[in-house]
Structures are given as structure tokens and as C-alpha cells.
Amino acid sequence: MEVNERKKLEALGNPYVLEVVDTYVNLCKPASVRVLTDSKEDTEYVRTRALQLGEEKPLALKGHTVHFDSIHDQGRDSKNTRVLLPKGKIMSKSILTVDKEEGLGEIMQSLDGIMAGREMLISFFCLGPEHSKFSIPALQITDSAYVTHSESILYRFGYDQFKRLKGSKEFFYFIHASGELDERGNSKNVNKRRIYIDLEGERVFTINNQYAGNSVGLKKLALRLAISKANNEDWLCEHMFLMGVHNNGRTTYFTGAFPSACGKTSTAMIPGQTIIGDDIAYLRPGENGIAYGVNVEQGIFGIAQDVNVIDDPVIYKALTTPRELIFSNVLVVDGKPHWLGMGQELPVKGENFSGTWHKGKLGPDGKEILPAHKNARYTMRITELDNADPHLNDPKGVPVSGFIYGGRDSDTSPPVIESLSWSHGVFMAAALESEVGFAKLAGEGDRMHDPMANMDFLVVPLGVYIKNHLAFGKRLGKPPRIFATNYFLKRDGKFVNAKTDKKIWLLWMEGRIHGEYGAIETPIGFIPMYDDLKKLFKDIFNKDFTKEEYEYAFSIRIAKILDGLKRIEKIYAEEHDIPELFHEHLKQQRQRLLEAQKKHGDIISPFKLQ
């Protein structure tokens, strides 16, 4: 290491970031090191160093790049993504682990000169806001500039917070290396992708692969330390969006967690509201008994599917003007990236994550290569977003006032449902299913069991995850209200309600909170009355709310929901030391839909309720 970047290190006055940097250098060989502060000619160093490593490429409007992932590191590898488990210890069924002693021996030696002949980047990130009491510092060392200027882009700088640590070992750190690359410049030796997260070391170790969601270790590799810092420390992480909701002159903020692709960024970004954050959240009581969170991040990794002027106008306006961004595995022809669902008709060739493209291509799987990947992403500030919040980076955080669950179900569950207490509310959330999405390498509609929409980034066994949300809302004086929300009910194959309508169901929630609706008490929660929510549409859209269109939207559907929880109580059964009143909520709802189906039969209309 060169002598001025070896000052920079010293200059932290940090032994312990210093014994973690040789111990790298020296494992991955790397030709060079470049350690990066908080100045603008780093910075400026990252975003040049991608596009000469032609790792990201220039797009025709200013300060637009784009970076292809391989064809086979399109999405986040849960079956490589494992928790370094040491002996003597328990996890849950459904978190996949590996013996950690077996598991440092193989990543060390995958690690032993990977990154010959290659620049390694040293950098230093905060996660949350600067001089709160919510914030990580994190350490990334990697071999790509890609990953380097993504989080860049996601994160608050933190070489600064560094600083402050004096000598602190508190501190996550990610090591990330491509690889051996191909003639595109993308990892080749996918198979050998290992995604291993050592939960004592607070480190992670990400090999064989560049897509963002295993390779930007802020990101859901962070998530999953903080996850477990949180269930040690009595506070909460969460894959959670966290916005404004602006009605009546006042502003109400809402947490929300939604599976990957279920609505969660196009929630966040309703038009008439605010964002502080799309994807992960600290929650920590307040000395007032209220629960108040901040963004982890200051960026987006969204998913640009479906973003078009009509359903994101906000998103969609940022993404065709000037500004820092970086597209993902979208089709580029002159220098104009284009996606699926954007609301225009896609060109019948150009560059994608295929390679050269046309129209009719097949993948190595015999199927047609679509234009776009299905999980092409954007990457970009929130402040650049009209509709950025003014509290985006309060180190204080924000009042939380709802939790919002959602997840994928085309026949089930409906719109909008409030929680009968907190404590329904987490079994709600403990109990959430939802239809697989094409964010991660699993079959596409598959309906799969995910508590808190964090089943993925779990890293603590359930029963303490779930023992942990009861006692959170306990501790509060004014627990936030918690509601679960379905964007995808079908009626003969097609949607039951439009994308705009999720701003009715989010107004109905907030003036729930507020005291400003009744509600039906149902066997599964609290359901909107018809006469709320036709005012409500005629209200914001001038349109008009059947009764026959609230009535198939808001039947509880016993005999579906009965054997959901047959499913849920099957899974619960393999786990350890599920709190009793998980089960008695369990227990108590099974009972309430055999007394409902008994007077009404399995499909109840909500006008019967009321």
C-alpha cells in the first residue's frame, strides 16, 4: 500500500480498522489499494474508475450510466446466502447456515489472491443519519468500482464517523470480490458464488458475483448484521419503507414491509406524500413512549419494471432527466436505456444483460430473452426526488404511527386490514404469505411463508424474532398501529383494483390512526366500511366505489384463509421456542373463522358484518 493511502487509514486513529485492512490486503493480493474519505476527488475517482474498468457505461443524458450483471446473477442467491453458524448453536429450519469454522476455511482460501492484478477500494459508509443514536459505521473493501460508486449513491459517506469512533471496534465490514470476470467484464464462476455472513465477526464475506443485492454489502448483507445487533440490543431492523403521509394539514408517518416486487417502493412513493426511505429501517423506542425510525440509507435501489409517467410520475421524471444515476440490466440503444412496463414500445434490439440483443433471443435456458430483466434496477439519491421528506436525514428519526405488512395474493386476502391489537398485528406479520416475485432466484409464483416480508435477511431464529416485536410494542406507551395490505386480489384473471388505488387504502389507514373511520370487525381484523371508502374514491379520484366492487374485494374468504393457517401452523410446529401467544393468536383466529363459516358459509360478504 502506498504510503498516502496508508495515511489516510492512520488518520482514523483506529488499530482495529488497520488490522482489518492488512489482513485483507494481504489475503487477496490485490496490485493496488486506494482508500477513500469523504472528498469529492474520491469520489470523482469511483465514478471515472467504472467506466475505464467498463464496468459501468455512459448513457446519453448527463450523469446517467449503465452496468450489466451476468445472464446468471440476476437476482439475490438465497440458496449461497448463508449464516456462519458456530458450533453449539441453534438457528431456525428456514434460515440456511453453514458450520462457521467450514465455512472461514472455505471463503479464506476462495479469498487468497482473488483480487490479483485488480484495484482494491477501501471505503467508509454510515448507515442512518451522522451524529444519531441510530448509526453503524461500515467498512467496505472491494475489488469493483461498481459496488464502490452504488454505494456511493445509497449511503451517507463515513470516513468522518470513522473519526469519531476513537478506536472503537464498533463497526460492520464487508469484504466483496467479482472474481475471475468474462469477456463482458462479469463474474464468471458464478456457481462458486458464496454469500457468508458472520454474525460474532459483524463482517461479510461475498464472492463470484456483482449484482447488487449480493454484492453492495451496505445493502440486505448489512441489514442482516443489523438485524442481529437489533434482537441483542432491544431495538428493531427492518426491511421497511418509512414515508410521510400528508392529510388535513398534518403529517403522519407509516413503516411498511413488502417481499421484493409486492408494491413496496410504488407505496413509498404515492403521489401527495413524502419519502424517507424505500427498503430498511431502525425503529427505537422514544423517551415519550412513541416508536420513531429512520432511513438506513439516502438512496434507492428500485426496481424499474412497471415505472412509467402515469403509475410513477415522480420516479419516472428522475429517471429520464439529468442527474447522478445508475441503470441496471435494462435495454440500452443509443445511449437510452428502456424497460419493461415503461409505458412505450420497447425496440426489437440493442445491449442488455444478454449481451447483443434481438428480439426472439433465447437464453441458455431455451426460453426468450425478454428485452429488460425483470429485475432491472435504477440506482439514485432520494434527494434527488420532488417528493423527498424534510426529515430525510434528522438524526432524531420520526414518529412512527403504522406498520404496514404487504405481500403477493391473487386470491385471498383483502385490500386492507387493520390489526385487532399490536400483538395481532405481529402474528398478522408472523403469519405473512406471499406469491414469489422475480427478485430472487426461486420459481416465480410460488407462494412462500415470509415473516415481516424479512424471511430472506433473517439471521436470528424465529421465536426470538417474534418474542422481540411483542416486547418492542409493549415497551411503548403508544404502540404504532399495524395493518396488512394486498395489492394483487384477481377476478377472472385480472387485477380487482387499479396501482392508484393503494393511496385510498393508505388515506383510510391514516385517518384510522387518527380516529377520523369506523371499521368492521372481522375474523382476521378490522375491514373499511363501503360508505369510507366510496367517499374516499369520489374524493381523490372522482370516481366512483361499487357496492359489488367493495363487496368481492373485502369478503373474507374463510375456507382460503383456514387453510393458510394449516400452513403457517405447520411451519410454527418445526420451530423453537415460539412465544405461547403467537400460537394462542393462532389459535383464537382459527376459532373466529369455524364460528363465521358456521353462520355464514366460506365466503362472507362484509355487508353481513356489519
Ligand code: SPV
Given for the second form:
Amino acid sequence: MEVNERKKLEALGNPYVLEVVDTYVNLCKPASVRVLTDSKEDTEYVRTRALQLGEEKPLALKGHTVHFDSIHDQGRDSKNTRVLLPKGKIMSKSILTVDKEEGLGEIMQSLDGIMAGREMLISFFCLGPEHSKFSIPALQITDSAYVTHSESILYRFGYDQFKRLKGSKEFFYFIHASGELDERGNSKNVNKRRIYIDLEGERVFTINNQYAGNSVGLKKLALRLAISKANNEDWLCEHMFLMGVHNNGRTTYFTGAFPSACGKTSTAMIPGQTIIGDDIAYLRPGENGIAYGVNVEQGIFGIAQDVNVIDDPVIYKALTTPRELIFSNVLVVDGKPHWLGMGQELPVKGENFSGTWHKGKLGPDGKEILPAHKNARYTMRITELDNADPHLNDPKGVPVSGFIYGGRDSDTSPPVIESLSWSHGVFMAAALESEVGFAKLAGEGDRMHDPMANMDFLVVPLGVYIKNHLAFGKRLGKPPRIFATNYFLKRDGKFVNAKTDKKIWLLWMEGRIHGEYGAIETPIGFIPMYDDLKKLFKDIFNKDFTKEEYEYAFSIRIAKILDGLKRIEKIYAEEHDIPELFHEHLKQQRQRLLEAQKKHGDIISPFKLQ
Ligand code: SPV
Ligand code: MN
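Got the form predicted on its own; any chance of the form predicted in complex with the named molecule too?
Now the complete complex, all chains and molecules, led by this one.
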């Protein structure tokens, strides 16, 4: 390592940082090492480096670039993401593990010489705002300038935060190597992709990949480490957006957890509201008995599909005006990016994740390759948005009054429902199911159990995770209200709600928190009253919301809900140490449903419950 680079490391005064860096320099054997501080010069170096290496290409608009991942590396690799499990420890059935000793042996062997001929980039970031009890410093080691560039957009700088650590070991670290590259600069050995999580060491190893969900340490890899940390302490780390809802001159903060492609970012972007984060939140109990939340990130790695002038005007504007922004896996023609559902006819040829693309081109699976990938994304800073919340970087966080859980359900759940209590809400969230969209490999339409929309990232047994949620609410004098939404209810194959209707459910939830709306108690929770929604639709969209529309959307479909309970019961029967309170809620909910069925029949109109 050059003297200059070494000096930047030594200036941190942290022997553990030096130890980690020395270990992986010796193991990965890069041709050179570059240490990045928070300086403008270093940030510029990374931007330029990504272009020089061809990991990004410039686009026509100033500051915009495009990055392509290989056709085999377009989503999170759940199968090869494993927790390194020490002997004698147990994990939930659905969490993949590998014996710790064996896994470490395998990964260390793979890392040996993996950066030969390449430059190792070492950078420092801060998860959560700086100078905050939420802050977790994180060290990234990678051979990908795209990874470091993405992190410089998505996370707060942390070189100074590391100095403030005063030599402590309290930081996460991530080792990423792209592995051998093909002629397009993409990871070649995708079958040797490995993402190994060492919870005790607070570190993650990830190799032979480039897709950000696998490679960017501070995103989903840090999420997993933080879930473990939070569950050992007294806070929550959730796959949640954080937003301010503005109504009647007040701001009410909500978090929301939705599985991929279920409307999470677009909820956080509802016009007229402010955004703090769209993906990951840390939540801690405040001294005043209220939950406080921060965004772990400062940027968005959002899905481009369906961002258009009508459905997502704020993001659309950001994607079509100059700023620092990385597109990934879109279609590019003459320096212009194109994505599915952008509201314009797409070109018939160009460059995309498959290389040179033309309409009708077939993929390795024999299926036609779409112009842009459904999981094509954009990476940008939240402060660049007109709707950024002023408390985005507040070290105290913001008081959170509502949690929203959302899934994709075409035939059962109403558009919005409020839990009967905190613990009933935890039960609701732990029983969350969602139909599979495009982001997962299971068949589209299958229902997947996705507790708290966080299942992909759980690294602690489900029972521990649920227990921690129950305890979190108990610790608070005024726990957030818990709601569930479903934007995807269909009738005769068609969605019953417009995409923009989300705003109505959100304002209803906000009003509930402030005691402005009554509600109808049903066996599964509180639902809105017709007159309140009618008024909201009229005031907000000048739309007549009919009794008939209301009745269809908010009917309680008993048999279908009971089927769901059966599925959930079966899953939880195989788990260890699930809190008794969870089983109690399940039993009571079933009981209430059966009684209502006896009284009112199988599909109950909300008018019958009033
Ligand atoms: C998600 O799918 O939840 C994302 C993108 O936020 S990824 O980084 O792939 O997890
Ligand atoms: Mn996410």
C-alpha cells in the first residue's frame, strides 16, 4: 500500500480498521489499494474510476450514468445468501445457513488472490445520521468502483465518524469482490456467487456478483447485521420506508414495510407528502415513550418500472433532469435511458443487460428478453428530491406514529385495515403474505409468507424477532398504530383501485391517529366507514366513491381469511419458541371469524358490521 494511502488509514487511530484492511489486502492481493476519505477529491476519483473501468457509462443528461449487471445477476441471490452458523446454534427453518467453520474456510479460499490485477477501494460510511445514537459506522472493501460510487450516493460519509469511534471495534465491515469478469465487465462465475454473513464478527463476505442488492454492503447486507444487533439490544431494524404525512397543518410520521414491488417507494412518494427514506429504518424507543426512527440511508435504489409522469411525478422529474444518478439495467439508445412503463413507446433496439438488444431477442431460457429488466433501477440522493423531508438527517430521528404493512393480494384483504392493538398488529405483520411479483424466483402469483416484509433478511429465529417486536411496543407509552394495506385487490381480473388511491388510505390512517375518524370493528381489525372515505375521495380527487365500490373493497371474505390462517398456522407450527401471544391472537382471530361467519355468512358486507 502506498504511504499516502496508509496515512489516511492511520489517521483514523483505529487498530481494528488497520487489522481488517491488512488481512484482506494480504488475502485478496490487489494490484493497488486506494483509501477514500470524505473529501471531494476522493469522491470524484470513484466517479471517474467507475467510468474508466467501464462499470458505468455516461448518459446524455449531466451526471447520469448507466451500469449493467449480467443477465444472470439481476436480483438478490437468496439461495446463496447464508448465515454462518456456529455449531450448536439454531435458526428458523426458512433462514439459510452454512456451518460457520466450513463457510469461512470456503470463503477465505475463494478470496485468495481474487483481486489480482485490480484496485481495492476502501471506504467509510455511516449507517443512519452522523452524531446520533442510531449511527453505525461501516467499512466497505471492494474492487468495484460502481459499488463505492453507489454507496457515496446512498449513504452518509463516515470517515469522520470512524475517527469519532476512538479506536473502538464497534463497526460493520463488508468484503466484496466481483471475481473474474467477462468481456462486458460482468462477474463470470455467477454459479460461485456467495454471500456469507458472520453475525458475531459483524461482517459480510460477498463474491462473484455485481447487482447492488448482493454487492453493496451497506444495503441488504448491513440490514441483516443490524437486524441481529437490534434483536440483541432493544430496538428494531426494519425493511421500512419513513415518510411525513402532511394534513391539516400537521406532520405525522409513518414507516411502512412492503415486499419488493408492492408499492413501497411509491407510497413514500405520494404527492404532497415528504420522504425520509424508502427502504430501511432503524427505530428506537424515545425517553418520552414514543418510537423514533431514522433512515439508514440518504439515497434511493428504486425500481424504474412504472415510474411515469402520472403515477410517480416526483421521481419521474428527478429521473429526467440533470443530477448525479446511476441507472441500472435499463435500455439505452443514444445516451437516453428507457424503462418499462415509462409512459412512452420503447425503442426496438439498443443496449441493455443482455448486451446489444433488439426486439425478439431470446434469452438463455428461450424466452424473449424484455427491452429493460423489470428490476431495472435508479440510484440517487433523497436531498435531490423536491419532497425531501427537512428532518432527513436529524440525529434525534423523527417520532413515528404509524406502521404500515403492505402485501400483494388480489382476492382477500381490504385496501386498508387497522389492527386492534399493538400486539394484534405484530400478529398481523407476522402473518403477512404476498403474491409473488417479478422480483423473486418463485412462480408469479404464488403466495409467500413474508413476516414484516423482512423474511429475506431475517438472520435471527422468527420467534426472537416477534418477541422483540412485542417487547418494543410494550416499552412505549404510546406505540405506533399498526395498519395493513393492499393496493392489489381485483374484481373480474381488474384492479379495483387506481394507483393514486393510496393517498386516500394514507390520509385515513393519519386521521385515525389523530382521532378524527371512527371505524368499524371487524373480526380482523378496524376498517374505514363509508362516509369518511366518500368525503376523502371527493375532497382529494373530486371523485364519487360509490357505496358499491366500498362494499366490494371492504367486504370481509371469511373463508379466504380462514384459509390464510391455516397456512400461517402450519408455518409457525414448525418454528421454535414463538411467543404464546402470537398463538393467542391467531386463536382469537379464528374464533371471531367463525362466529361472524355463523351470523352473517361467508362474505360479509361492511354495512352489516356497522
Ligand atoms: C428490495 O428488493 O427490497 C430492494 C432492492 O430494496 S435490493 O437491494 O435488491 O434488495
Ligand atoms: Mn428493499
